[in-house]
Every structure is written in C-alpha cells, then in structure tokens.
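Next up: a single chain in structure tokens, the form predicted together with the partner chain.
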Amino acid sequence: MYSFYGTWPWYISGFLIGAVMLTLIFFGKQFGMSSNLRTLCTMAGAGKNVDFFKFDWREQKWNLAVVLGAILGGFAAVHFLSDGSGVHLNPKTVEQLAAMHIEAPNGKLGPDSLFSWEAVKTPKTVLILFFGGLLIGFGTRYAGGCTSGHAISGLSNLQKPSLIAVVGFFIGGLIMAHFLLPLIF
C-alpha cells in the first residue's frame, strides 16, 4: 500500500521526527526551527538597534546547519525520492477547494494558484504569502517556538507552556481554515 517513492505512512514519518528531536538533545542541543529567524535578523545587522537581537550568532551555527540540511533534504526528497504519487486528499477536501478556485494537488505539495511564479506576479498572493509570513515570524517568536520548539520539544518534555501554544496554534489554524479562507479565497 505505501511505497518509498510515494506519501510516507505517518507512523513512520512521526517516528522519524521523534528520533530527529532526540538525536539534536544527544547533540547538546534542542530542536526548534523558528530561533533561525531571529538568527538571521542578528547576521542581518538587527542587534545594532534592538536588544532582543543582540546576540552572537555564531552560537547558533550548529542550527543554521540543521536548516541547510533541511533544504537540501527538501530539494533531494522532491526529486530523487518521490513518483509523484503523493498528496492523496480526502475527496471532501477536494471538492472543499474546487469551490475556493485551488486545484486538487495531482501529485504537488503546494498549490500552483499560491506558490508558482505566474502566481507570485499577481499582487493578491503577494500579499497572501507576505501575511501569512509575518504571522508566522512574529507569532512563533512572541509564544518562544513553533511546532518543533513547542508541539515537538515541548510536549516531548510535558511542558504546560507548550500545551498552551499548541492549544493556540490550533484556535489560530482552525479560525483560518473555517472562516477566513473562504473570504479571501
């Protein structure tokens, strides 16, 4: 039923991303991708007028590592190790998103009407993707983590914190997905 080449079983893949988080705690270290945001703001020259950046990056090396490995992976896994074969959706989600204009993904992990470069010319999605990015960076730094920092590391640690951010990035998703996507879709 799963085949390498095709959508990984989440059983697998869950594993997987435990082993991930455990192997950098083995490291010395702790697993959370957003801190390489705020790293890159610091090598960007953000420390020379706000505190918050005044750090030395260098520490953080070992992450921006992990984050050029996470790229190649991404780069290698897309076009040695799938068939193309992937992303098979609920007929209902399907049918969901034909009703918003979002063609069914035949294989593709992102839609073309929001990632592809015909898409990204019109000033609509610029503004979609610009948004959803400003979320992304400011609400993951103002909770201290993301989903592997909190959802991951976190609850790996039974940490309340991380409960409560989970929690929140939930109520934020499911106001998204439920009410505002069909507005600006």
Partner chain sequence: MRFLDLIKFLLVGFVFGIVLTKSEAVSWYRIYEMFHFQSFHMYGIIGVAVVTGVIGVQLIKRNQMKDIKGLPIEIADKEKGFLRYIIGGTLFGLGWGLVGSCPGPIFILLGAGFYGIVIVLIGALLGTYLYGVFKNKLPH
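Definition used throughout: the rigid core is the maximal C-alpha set that superposes within 1.5 Å between two forms. Keep in mind the model is a prediction, meaning the values are calculated, not measured. Residue numbers count along the first chain shown, from 1. First, how it differs from the form predicted on its own.
The Cα shift for Ala76 between these two forms, taken after rigid core superposition, is 2 angstroms or larger.
With the core held fixed, Leu64 shows a CA shift of 2 Å or greater between these two forms. The two forms, fitted on the rigid core, differ between these two forms by 2 Å or more at the CA of Gly18.
Next block, the form predicted on its own, ref. the form predicted together with the partner chain:
A lone chain is what you will see next.
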C-alpha cells in the first residue's frame, strides 16, 4: 500500500495513460478537458445565442465524467493516498523562487504569496489572474484544445496540429518561466 502514497514511476503512469488512450481510440472518443467547458455552456443554453455552442452535448457527456473523476481523484489523492509530506521541490527551484520574492510552498501545492486569499485581494494578483485567464482561454480556443487534449489525445493519434501545439506550449512555458515571470515579480 505504501507505493500508492508517493509519486508513481513513469512506466506505471505512462502505461495507464496509454491504456486509457487505446480504449478511447477503440471507442472513437477524443480526450480533452477544455471541451468540457463548451459542453457545460451548451447544457446551460448558450447555443441559443452563439453558434459555437450549437451541438449535441449528449455525445460529450462521457467526458464530463472525466472532470468529475479528476476532482474526486485529486481529493482522494490528497486526503487518502498521501503520506502527509506534501510537495517537495528541487532546492535550485526554491532558490530561484526566493530570488523573485516567492517563498517555497513548504509541502503545500502552491506558495501562499500566490495562492492565498490575502494574495487575491491585491490588485496585482487580480490583474495577473484576469489576464492569465484571458490568455489561457484565447490560447485554448485558438489552438483547438488544451494541453491535455493535444499532448495526450492528439499526439497519441499522431496528429500534426497537436505536435505543433505541444511544441508551442513548451516554448511558451519556457519563455514565461525564464523571462516574463521574473519581470512580473
């Protein structure tokens, strides 16, 4: 049972992801988290005003189970499958965060200076969250899917647009982490 408490090795996680993807391909389904927002908006009636939301959402309701499973799985992992030691960061990462005046998470999922209620009350954090949300929403729509959809589903189906999108995600992440984040903080 102890093996469930730590990080799973890549060959176990990779095998499980691959098995899920083969099952989805067998049944003709595509995996992606961002498409669930479209499904939820359509269920709420957004198709009455916007053509993008005019589709049969019942064909995608199986994907809503993925969201529910991610929420329940995350809850179970934190509360039942954790040894309580939390997240451990590389000391070099902690050093780089300290240079930007961001304290180490100390076992939590994120540092308090970025992810606490006090931080959300500052105008700077609200602006970062607002513009970050706009950029993620625009990028997800412009790229035709999110990182999970392209990197897991699209690449496993050998789709060239997904390869281009994933390369773009990595380049954008590197630019953000090494050049823009130090400017913001």
